[in-house]
Amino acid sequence: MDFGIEGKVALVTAATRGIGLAIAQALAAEGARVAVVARTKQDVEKVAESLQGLGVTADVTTVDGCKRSVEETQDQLGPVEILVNNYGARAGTSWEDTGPAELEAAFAGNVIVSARMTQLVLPGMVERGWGRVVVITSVYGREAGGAPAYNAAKAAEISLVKSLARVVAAKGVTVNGVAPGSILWEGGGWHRRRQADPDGIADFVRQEMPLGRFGTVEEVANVVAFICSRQASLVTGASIAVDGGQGRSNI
């Protein structure tokens, strides 16, 4: 299926590793101009190479880095056309150690982040009459579970994809949250817990993951990119769980 998005221009934040690097990776496969962002250097260098696309080296969590994005991606590649919102910061692990600090930190990391890169490109894409406007959430912003402060925050986050959708549904812009279960990949969070408990972690497996086994970040890149795709014009203020029936929401 052709989405229809070549030549399209993409921006994907934290976009050097994990679900980030495979989004980049599969709208880059379907034609889109990617911009990679993130904070060192060498790896947006490196990706953006292997995209042959545009590698910005910047730190969203503050106001220049999200201006220096977007700023650098419209006068390298053009209007910011697809916004795939992946960064996302965690505070705190359980109540014990969660108090107002980490939440604070929580929803600057993902809320505050999210709807400052969304409105930085948000008016060019209603001008325009069309866009693509994606945030990477999760299961735990679905349902109870995880850490307190990350749960409430990507909560937050899907909140604010519903509102705003419906505000610019009608001017060709859509905007939808993934939210992705437990996805296993080298280097990340799950992968570091099972070469530290390795039996702890298949009773995990076996006891919430209906599939058997964990996601993979290309099984979460493959919904996002769709989901940036022309052929999915009718879908907008979802949140779409792409986690193996790992969750319990009924919604």
Ligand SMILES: NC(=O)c1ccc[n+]([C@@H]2O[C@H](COP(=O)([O-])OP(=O)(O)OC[C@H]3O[C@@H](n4cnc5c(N)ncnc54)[C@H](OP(=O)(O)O)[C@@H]3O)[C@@H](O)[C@H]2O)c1
Contents of the next structure:
Amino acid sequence: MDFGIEGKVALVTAATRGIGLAIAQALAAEGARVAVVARTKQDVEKVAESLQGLGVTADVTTVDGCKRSVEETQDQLGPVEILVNNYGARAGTSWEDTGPAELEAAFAGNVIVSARMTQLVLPGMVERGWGRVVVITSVYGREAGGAPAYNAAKAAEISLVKSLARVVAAKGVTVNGVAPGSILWEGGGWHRRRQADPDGIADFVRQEMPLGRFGTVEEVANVVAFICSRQASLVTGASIAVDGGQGRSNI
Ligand SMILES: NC(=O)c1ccc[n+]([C@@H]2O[C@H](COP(=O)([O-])OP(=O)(O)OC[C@H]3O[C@@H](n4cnc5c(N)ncnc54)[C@H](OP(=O)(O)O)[C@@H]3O)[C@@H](O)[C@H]2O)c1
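Cool, the form predicted on its own is there; where's the form predicted in complex with this ligand?
And the full complex, kicking off with our chain again.
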């Protein structure tokens, strides 16, 4: 299937490792011109070169970092037509270590960053009559589980997606949430947890993962690439689980 996004300008946040890198690679493989954003200059340059795209070294938790990401992409590649809000932040682990500070950090690092980035590109998408916005949420956003502050912030992102999608639907712009289950990649959070507690994580996989294994970054990225395609024009306001059945939500 030709996704029809050849030459489209795509911006992916937090895209030098893990899920974000795989999404940037999947979009580039479809012919999109991809800008990747992260804080470490060396990594950003390496990934941008490998994708023949653009690298923006910026901290997306800052107002300036978000603005610069969008402006540099627009100056170098053209207006952003596809935005993947992949950046997410964790704060606290349980209600024992979660208070206002952790809740604020989780909302700032998920909801606020995704909303700010989206609001920077949405008017242009609406004006041009085409656009794709994807927010990477989590199985722990579609249902209870995980760290409470992260859970609440990812649930809020799913709500944000739905309300924004309805506003811009008639303008050719889709807004969707993709909710990964537990995804293992070398150097990532689950990799570190498995190294620290191999038996505990083996139990977790047996109990929580119906496939008997973690998900891979490519399995998430392939779904995101489809959501960004021309063919996915009827998919908007959705919260799409990519979790191998890990989630227990009926919707
Ligand atoms: N992994 C999972 O199992 C899982 C499951 C469900 C949902 N998710 C969600 O999926 C998304 C990606 O998670 P992930 O585990 O693949 O990767 P991650 O470890 O959350 O992110 C790594 C990437 O983020 C960049 N980054 C970190 N802080 C940044 C900042 N302030 N500004 C810009 N870039 C920044 C890193 O580069 P620098 O350090 O150089 O900045 C790197 O490219 C998140 O929204 C996460 O909540 C993950």
